[in-house]
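Have a look below at one chain only, the form predicted on its own, in structure tokens format.
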Amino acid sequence: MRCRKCGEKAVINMRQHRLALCKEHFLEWLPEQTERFIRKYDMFSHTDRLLVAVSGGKDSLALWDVLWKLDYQADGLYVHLGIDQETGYSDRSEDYARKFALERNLKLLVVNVQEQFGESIPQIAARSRRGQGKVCSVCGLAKRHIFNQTAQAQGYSALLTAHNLDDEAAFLLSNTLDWSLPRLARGFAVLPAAPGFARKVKPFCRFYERETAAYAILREIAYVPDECPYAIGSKQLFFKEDLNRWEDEMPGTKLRFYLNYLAALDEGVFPERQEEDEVLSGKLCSRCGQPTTAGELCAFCRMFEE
């Protein structure tokens, strides 16, 4: 197969776009498309200070690299969760993030959950009523809290995550099957800032995971190759596998599913969304200062009172 632009051997064939590209032109195409999405959804500008949530994985490091190439002011934030201390999963992930930042002279902020709060995520989950022993539930709560708190405390214009199209489509399918209207109503590519909450942006939301992975590989970005050990068997991966089967039979299925959903959001098909559940009460946590709906403490701080 030949590159659509130059006729050289293609390294990737994107059937949903009917577009095959060589290495050189693919590494041009993905940043160009990212810039187009940034402008289309009015995500941010070159004068904004951006904070990228990085995990040490391919998607977040690829996003940070693209922003660096496009000359945006983007710092990284890595949250060390203390996961799988026997194999050092979190340690290795942090090493990849640090190496990436050092090579490009970029700023990386690191928050170590165990050092700052006294327990790792698995330790919190093991005795938390909220998580009922489920690490993913506690992990999600902790990351959202730390990302938002850091973005606000450090004065960043927006918090960026590297959710790709596969992530968004799986999230959409899961919540459509559950008919979870509150979740479906806030799946925008951009969530504006609200009292107590930073602006949240997903610049990679229209890229397939294979495209961001190809970018990372072709750019020779070193990243942690393993999935989080607690993600194995998750519902999200189950839905991704099903969507991949549909995509193989009908190229473009995931993209149509997601873009039609965004169009439905714009048309007001779903009930008016709430920015965040906890912002409605106007109360602030007495410990961390973040919004909370009940009592003196927010959901994150309440975990340490159990």
Second form
Amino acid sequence: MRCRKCGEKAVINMRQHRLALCKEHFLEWLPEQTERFIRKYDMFSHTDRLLVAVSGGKDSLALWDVLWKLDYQADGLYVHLGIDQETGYSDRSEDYARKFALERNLKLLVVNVQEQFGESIPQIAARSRRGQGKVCSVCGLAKRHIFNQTAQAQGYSALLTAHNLDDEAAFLLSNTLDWSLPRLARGFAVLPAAPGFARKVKPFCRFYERETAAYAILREIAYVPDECPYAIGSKQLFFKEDLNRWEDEMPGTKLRFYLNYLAALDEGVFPERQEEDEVLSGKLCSRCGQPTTAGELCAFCRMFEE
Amino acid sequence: MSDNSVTIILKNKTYQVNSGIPLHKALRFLNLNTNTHLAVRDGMLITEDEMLKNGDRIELIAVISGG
Ligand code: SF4
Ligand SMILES: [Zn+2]
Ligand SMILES: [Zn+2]
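The form predicted on its own done, now the form predicted together with the partner chain:
Up next: the whole complex, starting with the chain shown before.
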């Protein structure tokens, strides 16, 4: 297969776009497309100070790399979750993030959950009500809390996450099967700031996961190769595999699913576009000052009271 | 060389397939999806229509992550 732009040997074929590209042109195409999405969805500008949630994985490092190439002012935030003490999953992920930042002279903020809150995520999960058999639920809550708090406390204009189209499509499929309308409102590309909540943006939401992976590989970005041990056998993985089986038979299925969803979101098909019910309540947590739905403490701080 | 002359590596598993078929056929044969795997030969990504040759070593990279 040949590159559509120059006729050289292609390294990737994106069937949903009927577009095959060589290494050079793919490495141009992906940042160009990112820039196009940033403008199209009015995500942010070059004067904004951005905070990228960095996990040490391929997507977040690829996103940070693209923003750096495009000359945006983006700092990274790594949250050390204390996962898998034996194989040192969190330690190793942090090393990848640090090395990446060092090589490009970028600023990386690190929050260590164990040091800051006295316990690692698996430890909190083991003893809290929320965590029973659900480390990911505790982890997701903690990450959202820490990202949001850091972005606001340090005055960043937006919090960026590297969600790709496969992530969003799997999330939507899962919540469609449950007809969970409030959660279905959360597949946004941009979520404006609300009292107590930072602006949230997903610049990679229109790329397939294989494209962000191809970018990381072709740019020779060193990323943590293994998965978080808690992701193995996850529901998200299951839905991603199914979606990709459909994609194989009907190229463009995932893209249509997501783009038509964004159009529906714009038309107001889904309820109020808020991240959490906390925005509506107008109450603040007495410990951390972040919005909360009910009671004195927010859901995050409550985990330390049980 | 024998006809089983292409080596395909995924994580720590190794598979042998015949040469003379395109990559997507080899993946289908191994029950792997081209959407969820990228293939590297001689240090470069290759597209799924690439013909596999005798002695090729193909490293597959699973691109889907969950969690
Ligand atoms: S898989 Fe679960 S525990 Fe691991 S990082 Fe993701 S949310 Fe956290
Ligand atoms: Zn080209
Ligand atoms: Zn709180």
